[in-house]
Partner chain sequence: MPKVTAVNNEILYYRFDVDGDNFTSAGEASVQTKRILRRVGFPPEAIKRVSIAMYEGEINMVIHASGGVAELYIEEDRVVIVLTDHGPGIENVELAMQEGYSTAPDNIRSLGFGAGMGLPNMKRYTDGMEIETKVGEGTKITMTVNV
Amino acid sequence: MDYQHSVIMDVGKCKGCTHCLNRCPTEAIRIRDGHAVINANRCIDCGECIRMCPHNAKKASFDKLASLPEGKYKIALPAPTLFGQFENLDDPDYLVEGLLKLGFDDVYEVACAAELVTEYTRRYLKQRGISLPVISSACPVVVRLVKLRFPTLSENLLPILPPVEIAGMLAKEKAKKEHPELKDEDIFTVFISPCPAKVSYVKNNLSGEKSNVDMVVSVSDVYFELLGVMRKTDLPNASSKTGMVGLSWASSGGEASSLLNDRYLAADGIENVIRVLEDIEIESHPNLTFVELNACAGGCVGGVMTVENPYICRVRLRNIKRYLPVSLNHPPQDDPERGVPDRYTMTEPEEYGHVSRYDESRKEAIRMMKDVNAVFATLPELDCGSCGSPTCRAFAEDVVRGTANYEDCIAVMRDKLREMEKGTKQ
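If we look at the form predicted alone, what structure does this chain have alone?
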């Protein structure tokens, strides 16, 4: 099955500039026929092209809140980031009640599941024989990036389902326990996401099985709806079930710092993420136990489907956390193995081929590599992007693959014109 992406492009708005070309972390974008073209096999739905496009030609694809189905028991799954979008929100209960006023039958905070994942991660890190450092699998962009560009690090990925998946699972179980008359098909879970990568996660069942999330809407979409129903005239019911640990997951470092382990590293921003993965691949940090990586600057608060400035959002979340207990969600203490339950672990997800692979045949790949090196040796190494490829090296690969013409390089054409001019004068 083809990978379903959540980052889409409006060709009519694209001007063929090189902003997205130069920022794409996997070199998935080319400029062809005056507009950008996205290679679906390389795209990781990080949203950098959305963030950088000055013409709004790239956008995130997600479900609309208005399309909620009738006749279903609807459960909202708000991401921790949503709580930091609102000014003067000092009590998460107001937001939970606001979601109920929008028509949801129940609310299950993803932050609650994040607190469970934190405890299970502690248990996992105590196991013997695991590949260190363990890389968090909470960010779908990082997981896909590892599979595409750093496949040797796949075994380092934390094999625990991300909080959103566990939240969907537990929300449905809670609904059936409280309402025995409900069947599985009667319950509809809606994740309120800060980024397009989590939309792709649900669409492609990256947990290895059918996702427990039925629909994904954006934080920005829900934000404007909540503004009309959230009021501070009455005290809300005590309905929020999250603590400091769960809300901390919205910001970079929140997941790692909750593990009570000093041997961790937390990095955010796709360029920093790639740099850290390169270091791990060459074992530059042998003493690390856990690595938390977030593709968006600042963590999930920096997602392109949010409203508020990520740094303001972080401050607001910190203010909310001051009044919360450390954690309200813990695994059962009667677990004899004290390990990670099978239902919270990932089944083997889809494997991806390395994006740098030239061909399945080693002989053909070696031949192509030699041809690429030969073409690259004749290029100016300016990485100007005028040819429609992000770098001269990428352009050489495109030429060998037959997706670009050698004369597309303006430096090559300039030299040819000079040679022609000399010949004419002689």
Contents of the next structure:
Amino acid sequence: MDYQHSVIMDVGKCKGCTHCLNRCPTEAIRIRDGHAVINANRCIDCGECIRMCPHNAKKASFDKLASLPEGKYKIALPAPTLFGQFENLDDPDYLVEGLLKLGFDDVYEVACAAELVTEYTRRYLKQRGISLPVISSACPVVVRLVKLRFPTLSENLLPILPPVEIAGMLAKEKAKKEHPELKDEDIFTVFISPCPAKVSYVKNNLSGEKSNVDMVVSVSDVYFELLGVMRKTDLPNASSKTGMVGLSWASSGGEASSLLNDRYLAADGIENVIRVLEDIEIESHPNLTFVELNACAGGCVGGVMTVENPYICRVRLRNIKRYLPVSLNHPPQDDPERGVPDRYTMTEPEEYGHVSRYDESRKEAIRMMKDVNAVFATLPELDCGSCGSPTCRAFAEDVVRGTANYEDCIAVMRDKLREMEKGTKQ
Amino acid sequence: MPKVTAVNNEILYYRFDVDGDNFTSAGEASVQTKRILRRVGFPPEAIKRVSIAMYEGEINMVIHASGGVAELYIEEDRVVIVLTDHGPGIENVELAMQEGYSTAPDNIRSLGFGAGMGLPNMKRYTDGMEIETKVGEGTKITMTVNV
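Return one more block: the form predicted in complex with the partner chain, after the form predicted alone shown previously.
Let us now look at the entire complex, which starts with that chain.
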């Protein structure tokens, strides 16, 4: 099955401008026939084009809260980021209560599962024979980026399921325990996500098996619904079950710093992430044990489907965390294994190619590179994007690959016109 | 479309001017080299070796020879780096190849460079290294990395 992306184009709204073209970190976008076209093989679902588009021609494919199925036992899985969206929210219990008021039968915070992942990661890092540095696998954009552009680092990815997947699994188990009459198909989990990449994660079964998340709605969608039902005057009955560690996963550095290991690096923002991976690939880095990478600036709080500015969100989360215990979720006391239980381990889903390479054969790639250099040498290096390719170099590559016409370069055409003009004057 | 003709279609050639006046730009040729090799599809291990050799060579040319030229010849199964400068030349090559031996000035050392590991690292990370040098005229270093 082809990879299903979560960025959708509204061709009618697209004016064919160059905002997304210039911003796409994997050069996956071209302007063809007056509108943007996304190359599915290169797109990593980072959402930068959604963020940049001034005409709202790009959207994230989310489910709507209004389309929740009737008659099912519905469990909300709020991302830690959701807690940082609200002004004056200093107690997470109000938010949990608010979700129940919206019609959910139960709430299982993703932050709780994140605390488990933190503990299991500590165990994993103690194992021998693992490839260092271990790269966090919580951000699906990073996972796809590694597999597409840095396949040699695939074995460095943390093989533990991302918190949202474990939250879905544990939420379903809890529901069955509390309500033995429920059948599997009666239970319905809804992840409240800050980013579209998680939609791709669920659609493509990136955990290797069918996801335990049944539906993904956006933080911004739920935010406005919650505003209507959350009241400070009503004391909440429900209670949040996460500690500081779980909520800290929302911002860059939260996951890594919870590992109680100094030899970590945390980078955020897709361009920075790519730079770090380039360095790790050729081992030009200090002795690192753990690398946390988040595609969005600031971490998940910077997700494109959030409401609040990421830095404000981070401050609010800090206020909420202030009076929380460090961590409330731990592996069972009688856990016989010291490692990571199989059910929390990721199975390898699919093989990817190496998209940054020109050709499988080095000989062919060298020939192509020479051709690209020859074409590039004649281009103006303006990177104006008028030809529909993001840079003059990308244009040269497109010309050599045969996916663009050399005459599409306006500088080349201008020179040609001047030549013709000269010809007619003489 | 321009006509693409190459003298030797099997070798990809690049030339980088290493600016001696600007210490902060040292290492740029190494970064570009990395990008090129990645696109051609060299294994990461080879890219690492080439980029370290190139980096050390650039730094040396900036510290000792106020810059020079770095040339890169990329073939299917090997990469050749040629570094040419018109600096003071190396008086005693054998001594210069010893780990820890350095003639770098103090201001360079205070930046963390000049540890006397440049030439030894270039030798360690490449499969072959030749030094041609003449005191008062300059130095040419040719390094090969095989894949």
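Just so we're on the same page, rigid core means the largest C-alpha set that superposes within 1.5 Å between forms. Residue numbers count along the first chain shown, from 1. This one's a predicted model, so the numbers in the text were calculated from it and none came from an experiment.
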query: Core-aligned C-alpha movement of residue 37 between these two forms reaching 2 Å; finding: no
query: Per-residue C-alpha change between these two forms, residue 378, threshold 2 Å, rigid core fit; finding: yes
